[in-house]
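A single chain comes next, written as structure tokens; it is the form predicted on its own.
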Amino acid sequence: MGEPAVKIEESKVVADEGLNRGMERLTPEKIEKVIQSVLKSETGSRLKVYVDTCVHCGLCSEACHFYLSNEKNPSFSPAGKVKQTLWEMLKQKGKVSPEFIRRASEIASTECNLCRRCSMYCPFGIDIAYLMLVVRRICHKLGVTPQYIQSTAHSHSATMNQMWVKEDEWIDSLMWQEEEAREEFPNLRIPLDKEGADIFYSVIAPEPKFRAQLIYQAAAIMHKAGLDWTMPSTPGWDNSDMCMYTGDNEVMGRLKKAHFESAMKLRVKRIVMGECGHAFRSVYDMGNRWLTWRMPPVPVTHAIEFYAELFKAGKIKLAKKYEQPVTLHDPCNIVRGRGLHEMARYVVNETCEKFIEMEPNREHNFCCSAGGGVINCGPPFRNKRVEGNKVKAEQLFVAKSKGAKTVIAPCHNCHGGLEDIIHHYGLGMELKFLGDIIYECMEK
């Protein structure tokens, strides 16, 4: 605690005016009072413990691909990012300056993917991740946060989605997406809010904005599994939540309550949630938490187990399997955060004639450097992110040198994240969902 933060070198300010208009609000007395009444009401004995357990010893360092990619630079490392935003405000005891609160919400909310692999690696299991939202929080509640993510956040309190869909829109998105299927699948339904449903079927609302063919391919998925399963066509639908990664665990705490309500008030037994890695952990560990609740009032089911569950039952037969050769991507929130990294590769294995292991992978696993929120910080911050992960490209490049064409990511910001990599490095790599795989190559 009485060391001297890690000294910054001079880095070029990106323009932000979440940042910049924050910055300006500010006043020393409310900076003060805003920290001190977070670290006393809102943390305790894990702070604690993790602020004075931590030895300085660096061994995170090797684990952080923001400090691998930006050529060791110490300011990246997870202990100094710790040193430069928390350590501070708590040895000045809150008397930090509003240009400081700037500089600590751009380290806490774009240099960290929050993404937990540095406690693997740390002695003491220090969860760097944890400090980091402790930051974010602090930032949210001055008022000092990045543009593009808060806006979403804004989104998510106004909508209860994160893309400002309104109700009708929703509801057209799955009529539309249910009468293109049956084109196909001539019995197909989309079956909206039916009461006592095996299954309910969440989403991120990119999908419906941007990706609805994903719900095209989870209802022809459900269908030729003949599955008993509804989508709800009112509010807590989507089951993303930006507000987690801003630090506003209040309209955090509001959509997940919506989202498991929507699903207690149709009775079913259980939410299968697509193929998103923060949506799970906000459902599944953080917000439910916040709620109160040890674990979910309903069982959740990532996308992952449900196709491994199918497979396994003899509930989804194959006209082929893809033939391309592919590499997988380790989503950080369901590998290091649930573990479903065996899963995922019986998956892959039942469906692709090729698999070639990205190296490292699993729990060791890099980040795509695009979780955490830090994709949704917009434009000002992309090349800071894609130029920060070196290191994923480079194991991209090494999986490619051995055959592999395809990414399979079950993950919809590891593909944002991966899609800026493949282009920004030139790896001229295809990417695929698992449900892309298994909808190309089931028999219809």
Contents of the next structure:
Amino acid sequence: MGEPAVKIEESKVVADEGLNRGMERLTPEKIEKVIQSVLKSETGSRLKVYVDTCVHCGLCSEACHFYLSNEKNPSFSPAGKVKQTLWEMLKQKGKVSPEFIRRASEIASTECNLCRRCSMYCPFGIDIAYLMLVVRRICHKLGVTPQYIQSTAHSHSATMNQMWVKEDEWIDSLMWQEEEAREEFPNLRIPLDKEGADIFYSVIAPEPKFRAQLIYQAAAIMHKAGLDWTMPSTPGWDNSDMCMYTGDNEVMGRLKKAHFESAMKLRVKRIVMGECGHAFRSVYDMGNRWLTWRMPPVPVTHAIEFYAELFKAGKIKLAKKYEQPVTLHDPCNIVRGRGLHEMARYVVNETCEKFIEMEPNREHNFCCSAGGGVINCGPPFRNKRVEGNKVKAEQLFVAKSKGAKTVIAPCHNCHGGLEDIIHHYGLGMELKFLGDIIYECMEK
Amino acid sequence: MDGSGKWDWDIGKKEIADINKWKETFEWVEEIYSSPDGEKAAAVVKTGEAEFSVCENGTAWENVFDKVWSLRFAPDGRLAGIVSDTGEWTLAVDGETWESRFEFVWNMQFSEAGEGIIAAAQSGRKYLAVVNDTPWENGFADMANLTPSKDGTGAAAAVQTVPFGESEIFKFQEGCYSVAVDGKTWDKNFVNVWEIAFSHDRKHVAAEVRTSLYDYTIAVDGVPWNQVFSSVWKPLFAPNDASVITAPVRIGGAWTLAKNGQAIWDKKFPQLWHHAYSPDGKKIAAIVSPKFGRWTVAVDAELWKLTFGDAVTDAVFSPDGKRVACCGKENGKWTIAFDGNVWGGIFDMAWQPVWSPDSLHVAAKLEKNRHYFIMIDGLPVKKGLEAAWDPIFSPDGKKILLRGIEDGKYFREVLPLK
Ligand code: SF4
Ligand code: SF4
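What would the structure be for the form predicted together with its partner chain, given that what you showed me was the form predicted on its own?
Full assembly next; the chain just shown is listed first.
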């Protein structure tokens, strides 16, 4: 698995237009002003408590896959990342150099997945992810954000979706999937804009763009379960949110407003969302709360909860169980963020013949290293991301040696991250969403 | 409502259509829509193999299509839907298709009184608006936030004016979007353009814009306000004075209402949006969050004492401008609130309340356990319907028109107000 530390040194100088050109435009005065203003007006006692409480004990280090995968290089430890970014900004009262900001942005955006594993290991529960988000917010305000994720943030702002999907392309994808599905289920509908439906089904933009079969499968599940559901034909359909991760909180709020208001306009009872983790964090915690909705104004059901509910109610019948032994990757945002791990296991056990646990698991899982927007920072940081998660490869390898052939990852980002890991480390395992398994095994 | 004086306001119930029979006639029947006067019910129906049409009061349109969607009655009673006619997309209005054809059509909208029908269209990767069957002369690389003018003779939209590659982040930040009004763009470009409003006289247009990644403001006829904010929401023109433009703006982490760039409310709130003018333009109401996790209505910055924990939506002024009603949600259940008071009873869903012309009564459609209710002033006048539409008061305010489905039969019923 090579010499990760050396590789990371190399990747530090990898050209990223967002970071490099962003840095060139900075002046010391601007840096100081922005840091002071974010620290003064946007962070409260939470930041102060975290900074004052940390005793630099390093207990959090062993939690972080970047640290563990980089031969315990302290610069990858959670506290080490804070030390190289926020602490220094605080210590210098914002008087840091443009190069410092470039590096801080790179650390916060590409060397931390905001996975919150470390805060479980900190005796004080210090939330390093929150501190890294503060760094990203400062870097956003300074205009120093990696190019690829910044482009994604622009797409969100211009189209209200993550992938520059145009309004007609969205509807066309749905109609196309509906037409395909009618070959298999003659009366199937993907009802658009159906006012008063029970369920508003929302997805992330990679589904219409690259993974349209997931929409097909969801439609098949809704159809067979006899549910009253709808999807909106106009913007607000995408529940994803990379602006939450670039620190563009204003656009994060705008996206969530569009999402919830399109559900409220259709007077639906709840939003059921596809298998995505970060989107859940955005609709259930960060985006709604930025708008001052304490809880989502329309209840949100994650796909895992939804599938569990369907099986418990006997609404989906299986023709067979999935034969190949499977293991399960617990997505951080719905496990540490929402506690859906037992429900996920229930669905796996309902649908699969043989389930092999990955160790550690549940809320102690290791992140896929794609989360927190890291995969969205694109090819310049790909190697660092994949090599920074050797521990995940080892976890998968152990599960494989116990017989697991398929990895179930009920999250889009996890899929992207694990796909790269499986490929890079030559693990030869198959990756599936829960929806893939259910569709494959259900009575049609 | 315009034209409602000509409707049948005789007290009594009329059964208009037996939906169960439709289901026997057609292979499938989609969602039912009701005309504003209640005299018609319509739905998209499947008439044959990959062949669709619209059933209106039991009779299918003569024309059949590859696909029909977005079927809706306009406020003036016309029935319109988006159709694919031998592979080309257009609109069909009362069974007749428009002449203009496109690669795709979507986002059909009506002007307030319904005389204007507009839609978004795409052909040859160019995006444009179609207004009453007349397409804009120019198309754009992309288009969003399509908005009809009040009189239905025109439309405006956010359009992409400068080409850029997805990864060209700095070019994007120079501003590649503008507003097109009737197909003609403003001179100035912006980083983003969001919601758009026409003045009541149709002569002016305002929009939410972002002039950098951090600076938000309102642009009026292409000219941004001098002041910038950390965010803004949809602007509105005062109904009787197109020189007055108001919008919620975010200053120092809290929201207030601004007029022509200057804050006019002396209070700030954690959230403030969906402001609305009274019909005479003298008062402004808005949905606000007075503190994190609570929601209410503010009229000229004065808050109702009543708050809701989950959400407040659909605030609407009475015709005399003295009263406001809205939907409110607490602990997962909806109800109707008016002037700071709340109806008894909680529901699974509520629709925007409707004021009587004399501003004395408020009515609404609500739903509980899949049964629909029509309530007036908090009391049910109709319960247990399988489907229902918003109630409508007669122009003299003495009667109310109900539309619903009971035992599979669509009806209209005029009741006297007690
Ligand atoms: S990647 Fe996860 S464990 Fe590592 S510092 Fe970030 S939040 Fe903590
Ligand atoms: S475990 Fe907690 S206190 Fe110790 S170094 Fe990490 S963040 Fe600081």
